[in-house]
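Take a look at this single chain in structure tokens; it is the form predicted together with the partner chain.
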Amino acid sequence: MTADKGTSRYDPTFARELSKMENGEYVSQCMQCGLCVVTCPARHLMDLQPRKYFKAIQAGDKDKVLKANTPWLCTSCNLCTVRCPRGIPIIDFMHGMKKYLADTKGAKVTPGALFSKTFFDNMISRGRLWEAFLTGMFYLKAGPKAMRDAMKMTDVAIPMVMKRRLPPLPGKAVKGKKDLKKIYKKASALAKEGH
């Protein structure tokens, strides 16, 4: 490892900052055993496998952490969480990390962040998901390159529509939509307080 032109790339406050985000307090407990790595089904596509990701956080290697695609490839499969010998709820940490990255200026906007946000917008505005709309919105927001990706999905989309698995019209919206917004607001404030 080489330091960037004289200045250290390690930011000692970074680990502390992350430990304050939701579910961020667990990273310091990682003992680098690597069990999560041999477990993770997405490891070969990650810039940093989970163990290295945690090490980079512990070391304060902010740049590397903010650039890594690790959390966005995490599928929430929960297998590392049931196996981690330190009992670290890695899946919960990844959720917190994704929110942190999405909220952090300068961190890359990934398709995963956009999809999660679009999903949430759909859920909170209707109370229930409307999958056809979610998919359409996602590609629309993701820009021209994504539209080309969308075209590559027509071979999958057409049978789904034909088999009525992607209804073009929405189902019933939830009557208590306003309640959901209230719960969301209060819960977000409480989550902030607690950290």
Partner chain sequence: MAYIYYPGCASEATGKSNHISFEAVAHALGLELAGEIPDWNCCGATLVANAIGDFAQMALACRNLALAEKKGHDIIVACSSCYLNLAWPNELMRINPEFGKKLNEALGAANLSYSGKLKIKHVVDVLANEIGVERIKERTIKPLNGLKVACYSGCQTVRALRRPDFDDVEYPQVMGRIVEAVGAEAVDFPLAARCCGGSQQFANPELIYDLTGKVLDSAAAAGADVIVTTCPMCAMNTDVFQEKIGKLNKKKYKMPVLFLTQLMGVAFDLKPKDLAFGYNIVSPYGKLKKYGVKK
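Show the same protein again, this time as the form predicted alone rather than the form predicted together with the partner chain.
Lone chain follows.
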């Protein structure tokens, strides 16, 4: 298939590039059986279910892969990895794709990426999640359209606040918050070294 002006949308170097990632070599082993799809609890939310995601990578359909929300919606439940007849570590690959996308495209590549970044920043700053702050920061960072969408969900948010399921004030930060930040810095340094 060709895109505008006769340029192919398929990039054969893309699959080779991803195969160099940690666990990237397994993508070529996917035989499209679909067991990962039938076990995935988030499949109905994904742009490309895992099987189609792997197929797009194998075909070199770079734009499709980079725009898909698949890695960001992976719940890491491990069902796909357990059921895969080829033993492909799908979760590990999805985690690698998150890092690849964050490094190459930035946190705003998809709402899932932005949510993951906001979640992580919230956890590092307090050592404990504050759901109301996370939700507010996510919608602020996502832009005006997202804020309008958030306002449509007040019928859900207000009862959650009233029933203390979405606390309006933060809880106590964890003890040893400085140690948590040290662990994060050490993990970041190891990741940069390729561990």
